[in-house]
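In the block that follows, a single chain appears as structure tokens, in the form predicted alone.
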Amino acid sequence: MVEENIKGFLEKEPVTGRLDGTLPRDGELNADLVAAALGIETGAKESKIPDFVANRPPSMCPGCSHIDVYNALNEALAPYGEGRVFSDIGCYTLGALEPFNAINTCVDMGASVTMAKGAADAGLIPAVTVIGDSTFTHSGMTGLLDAVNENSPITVIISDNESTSMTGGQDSSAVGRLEAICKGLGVDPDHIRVLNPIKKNHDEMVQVMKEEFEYDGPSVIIPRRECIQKALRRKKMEAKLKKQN
């Protein structure tokens, strides 16, 4: 009854969306987008980008920690192929773009460590994880759990910049805390990296990376380096401090 009662709405009602270009293939939708796609007239109208603004797309500033570690892990992966990468939402996922062209998925917040098990899981080894701090402690713990419980060999690489920089650079909840939180959900000390993502140590990054897509579990490496732009501010703050004084 119920499948009659569908095939007859989807007769007399045809489904539109963003396979047929109704609503685009990609981004976030909007209230306008939807309106539009169900034949609404809002009022709304696009504006004509002056010709003098230069198409500009997004980039990681320079001298982010994040840099340093997509250079590396390209390096890493190298051997092994493409499409190993599971990413997630935050100012890393600017890896997907040139010039490092270093992520394949991208999800939800917290998709990524599932992502990465199941592939490992279904035979993709190495299969590498890269999360923020902050997202991490928002919804990439339970994945990490699930795997230190039935032992998927994934490499989970939180790139911390002990900041939620892409909001704003509020204080993240994982500062001070990461290490702890993996050997509580279960993950072998021995197999808790953390490095220095600074250029100096590309090297070590690519051969600790190694290391660990080699091993047979669950494992974390932590490249943890201050969010540039919060070290700024901070700086900025710290000196403005130091001049009332």
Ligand SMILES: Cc1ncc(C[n+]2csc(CCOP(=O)(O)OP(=O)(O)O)c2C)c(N)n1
Second form
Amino acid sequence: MVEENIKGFLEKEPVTGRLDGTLPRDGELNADLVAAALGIETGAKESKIPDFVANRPPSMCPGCSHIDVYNALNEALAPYGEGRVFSDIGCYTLGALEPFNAINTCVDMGASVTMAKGAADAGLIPAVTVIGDSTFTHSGMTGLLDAVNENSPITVIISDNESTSMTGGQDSSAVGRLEAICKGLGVDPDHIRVLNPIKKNHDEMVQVMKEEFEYDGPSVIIPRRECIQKALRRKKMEAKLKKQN
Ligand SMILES: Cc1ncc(C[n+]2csc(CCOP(=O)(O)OP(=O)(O)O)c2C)c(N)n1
Ligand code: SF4
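Form predicted alone done, so how does the form predicted together with the ligand look?
Following is the full complex, with the preceding chain placed first.
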């Protein structure tokens, strides 16, 4: 019944969208764009960017834990050559840009793990994944299970900022459970390595990464430090609650 309705609608109406210019060819489909495409007046006005705002590429916040992860990763991977870091979508995707140039792919949620597995199975070793804690629990876990089942030599770096930061800092369903999840999926506990990604620990991080790149099986590295923006909001809230009590 439902199928007949859809068919009928499509037969009567021309299909419009990104290809005919009704919607932009790329980028996010926000509510205003979709409303305009449907001919709905929302009253939203395009806001002009003031002249004093300089055009610049996006970047990670100063002090972000992902920065420490990329600094270590670039050093640890240097002897192996480029083109082996499969990543995903989140704040850490900004590691694709200068000055890091640290990741080579970003396709869809979770693809970092399956792409690394495919590359390793095809002979690209080491093959590395960089994925966020939230994206990992959304759709990276299944790929890791696959890597465990076939003992694929990949290193999955779960850059754990205990937050879903790119979309506004929602709680991540991974909080407090990442090691247990990886163990449950069958990763050898000796190859689940938790790190504190701060400058002072740079050499230790490089060393651990090098060790896991040499391991002939799936390994997981979890650099864990709370997102700075989330920590600031949390501290503000805690101070407010303290004042109220
Ligand atoms: C299928 C799908 N659902 C939702 C999103 C929106 N989204 C963008 S990044 C992201 C997760 C970011 O969290 P995390 O992986 O922990 O990285 P962080 O931004 O915290 O570094 C989500 C849910 C998306 N891109 N694709
Ligand atoms: S919002 Fe958080 S995770 Fe994102 S770049 Fe800033 S500190 Fe890093």
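Positions refer to the first chain, counted from 1. This structure is a prediction, so every number in the text was calculated from the model and none was measured.
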| query | finding |
| --- | --- |
| Rigid-body membership between the two forms: Leu185 with Ala147 | yes |
